[in-house]
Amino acid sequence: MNIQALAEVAEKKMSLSTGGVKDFRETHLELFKKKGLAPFDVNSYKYTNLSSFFEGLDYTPYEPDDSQIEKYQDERFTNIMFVDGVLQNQKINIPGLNLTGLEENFPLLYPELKETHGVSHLHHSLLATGIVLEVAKNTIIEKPIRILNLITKSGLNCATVFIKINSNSKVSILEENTDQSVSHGLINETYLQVEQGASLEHVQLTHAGATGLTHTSTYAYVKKDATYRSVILNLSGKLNRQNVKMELLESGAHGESYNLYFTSGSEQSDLNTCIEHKAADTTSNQIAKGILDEDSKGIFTGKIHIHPHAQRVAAAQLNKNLLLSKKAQVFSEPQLEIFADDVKCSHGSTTGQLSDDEVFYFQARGIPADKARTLLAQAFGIEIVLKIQNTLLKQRAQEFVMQALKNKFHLGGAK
């Protein structure tokens, strides 16, 4: 689809808001048209060009089974999901617990929406539906949470998620998205504040089909000694971007960012993330593995920055990729930008193949050199799962990252 397909698709959902949500959505239409999709930071999309994913985008109709969708609900969870955009349920009824729609919060919601980059004008041209998630102070929230975007036609869909987990509060949340095999376009952004004393785990899981096109897009922001923990997994799809910005704003926040990514075929993941210390006395780590195989390829540029009055940081950072095949494509930026003088950084990136030595070692042990692949390579993935620390997530998270080395690389020798 081109930029007058795509434009023509948020004509078509318009008439879903009214007041300032339609007036909204019509002024970033206009800007779409105008920029089209022209990214806010050239380098950050140089390897990839989305222009091409979306005309390369097949739309094909599909009329989807309605007594299959229930197969989607995980009562392990609190569930709230979309559907093609359009959200299915909207009461939740857990103490301290808080979900109400977007439009009715809009007015005072819209401000948080300034990104002005070519796809995010093109969401908020979609802005149809979205959710505002708030978990009120002192409360501990037992039963993870689980917001899942389905997607049962083709088309072009966004979601939008606020969550706020108020001040010394505690809550795991699963953001995922998933197809049944359809050609189509997701457009996500999702916005966080994680208070005073607060803990936020927020697991990201993509496992689309081989046409899905996902555009994700993540801004956190951590207050005094509060902790945001994001994990993300994109282990399917033809298409993954990910944006990722967090910032801690205040002494004592601590960020962590994990992210797991797989590709095959002529699939692409590219994860975007910056992580902005913007006070005195704050921390983070982050680590990002990918395993690669045929003509795909992945994308990492990740930025710590450290600005001037931020003393006293310690920040790591490091990239590992896995290649399993000779044509497979890694480009990795990872970037340190310090402006401090107190400070504890490091960064790195390695990428190669499995070690024949290694192998080798397996081999000498009665273990074939087809199992040894395998296991080599689920335990250079699972790291990034153990890292999280909700066990129904975890549990969750390693069901698919298990299943989709089985099926996707067939290191087993199994087809």
Contents of the next structure:
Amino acid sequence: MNIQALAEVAEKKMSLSTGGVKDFRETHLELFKKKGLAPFDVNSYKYTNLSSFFEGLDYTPYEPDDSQIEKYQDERFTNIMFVDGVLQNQKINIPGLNLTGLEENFPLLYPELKETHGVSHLHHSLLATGIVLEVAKNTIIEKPIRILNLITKSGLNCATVFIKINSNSKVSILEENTDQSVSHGLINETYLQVEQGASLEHVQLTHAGATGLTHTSTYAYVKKDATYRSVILNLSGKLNRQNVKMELLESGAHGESYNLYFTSGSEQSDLNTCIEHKAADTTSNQIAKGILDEDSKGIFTGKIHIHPHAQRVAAAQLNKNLLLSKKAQVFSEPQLEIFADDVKCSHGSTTGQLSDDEVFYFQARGIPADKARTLLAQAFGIEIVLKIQNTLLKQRAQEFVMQALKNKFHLGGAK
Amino acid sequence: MKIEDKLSSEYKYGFVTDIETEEFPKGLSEEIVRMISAKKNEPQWLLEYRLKAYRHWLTLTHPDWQYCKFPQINFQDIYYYSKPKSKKDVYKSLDDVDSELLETFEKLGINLTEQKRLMGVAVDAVFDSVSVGTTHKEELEKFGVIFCSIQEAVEKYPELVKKYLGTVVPYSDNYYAALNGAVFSDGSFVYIPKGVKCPLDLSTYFRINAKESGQFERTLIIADEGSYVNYLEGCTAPQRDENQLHAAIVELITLDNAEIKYSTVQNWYAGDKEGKGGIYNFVTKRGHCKGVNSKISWTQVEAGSAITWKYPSCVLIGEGSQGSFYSVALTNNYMQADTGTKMIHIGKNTKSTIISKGISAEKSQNVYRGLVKIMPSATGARNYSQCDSMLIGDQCAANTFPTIDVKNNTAIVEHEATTSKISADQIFYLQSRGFSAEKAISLIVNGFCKDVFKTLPLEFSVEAVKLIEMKLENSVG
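For comparison with the form predicted alone, produce the structure of the form predicted in complex with its partner chain.
Time for the whole complex; same chain goes first.
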């Protein structure tokens, strides 16, 4: 699908919007027509060819299918569901939690135009549905919120989620992307605003079918003394591109970014993170891990940017990759940009295979090699899952990670 | 007392030698390339190489990915050839060299006259576009070691030069490699024959003197099977308000079981406190470890230049070959450094080590940029990288951009980096034991750089420590 065809899709959907949203979409459609899929920063997409992302996709209008909703509901969570990019008509009845549509809240907080990728222009021009989720002040929401993106049909889908956590509130949110094994493209954008003293735990779990293409962007704006923890688990999908931008705007803001990706076959996972320390006394911690098998590719680009005058900042970054096959490839590009002097920054990157010595150690204690390799791979991956603090979310993530480890990789022996 | 207030080191080598020079007209054209070639009595094949490089250069545009900012260079406003005027075109021996020149090098601490020369180091001294003298030639010849200027090598050993020149850094490699390919002037040529451990350390000293000129030297070192050489490089330039371009190429080749250790102490003029003047040091340095178990080691102490933009690299082709890179880059005032290395692992069981230490003070920018690439054929490859940055002052910047591409699962690649400011606790601790703040900082910085300094040959190590001390002199509190 070329730029022209994609633009036509957006034009066809334009009538779905009115007012500010429509203007916004039209602006971005024009920019998309002009600039295409070009990123604002050439290097950020050098390993992922986006034109292949849209190949072979048709856009077919969605027809609601209520039977799907029931099946995917999970009582343990407060469920919000998008099916094929369309929000299901759901009412939420939880004190302190307010769910509205995009139209009522427009214009919203978007990054500057000059920092907008071509894919974002496309996303904005297709923007038909989305939600704004607001947590009132001084509220602790016990039940985790689950936002599910379910894809049932082949096609290109977009979803937008805005989340605002007002001061001194606390909530855990799970965003889950999955499909019914259809080839599709999903462009997701999530914007998070964590106000003073608030705390947000945000887990993104993608377990799409073998042909699923997912492009997710997360923008987090963290205010004074607030905490934002992002845990991203990309367990399958033909191509996963994940952009994470975290801005620590005021002193005391704390950001955490934990990522785990599994790839096998010819899958590709491209993780691009940027943590901006814009104020003094902000801290961040980042760990990204990947397990790669067969012909798959893993990319990690992680920037830590410490702005001038952002003194007394501590930022740590670690990228670890485990290669299980001869043909798997890893590209790791950590970047530290530091413009203040009273800082503590570190980053590390390792790439290697399972240690024969460790497997031997297990064997010497009566545990067969295949079991030993599975245990070692589990131990490698589970570190990220254990960073999740909400028990329910942790359980759910653990189930998926364990299952993926079992089904996805050949840990039985030398491959 | 503030650290920044005291940073005001003087540049010791900023004097100009008043010597009559012979220059070609300013600017770059096919005519100039032909003139340089004719001046050096070069054979046809070399002229053709230059012309090919020049024509290729014309098709290129200046790269813009680097992290340093500088005004567009006007390549037509540079003298591409400048040579101290002398009765003879070629210095046959040191007796032909004018006394001013010898004095210049003496002032720089480089003694070219045989009787006074430092024991154990052979020196090739390059002044603007020509080599003025090489010491110890006869002694080296006994061992079959060739150490002379490139120009002389082209005359005397054309086969060797033709066989290796441009094989490591072809003119098509990058913008400045093409420029150098077209207009390169003197540089050193070293050939170490089979099985010879070079009895002396070899050294080249580069001096830019002429105004508005550029230095485009070319160094080619070949270590034949089982040989070893320790090579040192030093550089200085006068203090001037205009920026001057230094775009050199260094090519190293090691065959089976050979080893080259290449050390640089770079102290080009870095510009004044306001960032005016200084050398643009845009150099391409690369080594091919062609043979089995061959080794190349780069050590650099980058303390000068307004802008340093270079990545000494190793291509590890031979099985079991090893590359290492040790670097200290110190920037102050408005200096900018974008430096690092590339390690390309092609052969089996190849190993590489990268240790980089960056120190930025005042308003300077210090960037480490590195690439570690493990090709699918590099089974059992191993890399270890460590890059640490230290910040002195709150207006400087330290950036780290490593790139790691692994295409073989048996490879083990490790990278770590830290950035922090100079520790107030450590300064206090030393002060409480009677060291002045200045001495304390100097000790801490030297300790920070120790991993690199210890790989330098003794004389250089002493010089490097002094250089860092001098740069930070009056600087810290």
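Residue numbers count along the first chain shown, from 1. Only a predicted model underlies this, so the values are computations on that prediction, with no experimental measurement involved. Each form is matched to the other, and the largest set of C-alpha atoms that superpose within 1.5 Å is called the rigid core.
CA of residue 394, rigid core aligned, shift of 2 Å or more between the two forms | Shift of 2 Å or more: no.
For residue 403, decide whether the Cα shift between the two forms is 2 Å or greater, given a superposition on the rigid core.
-> Where the cores coincide, residue 403 shows only a C-alpha shift between the two forms that is less than 2 Å.
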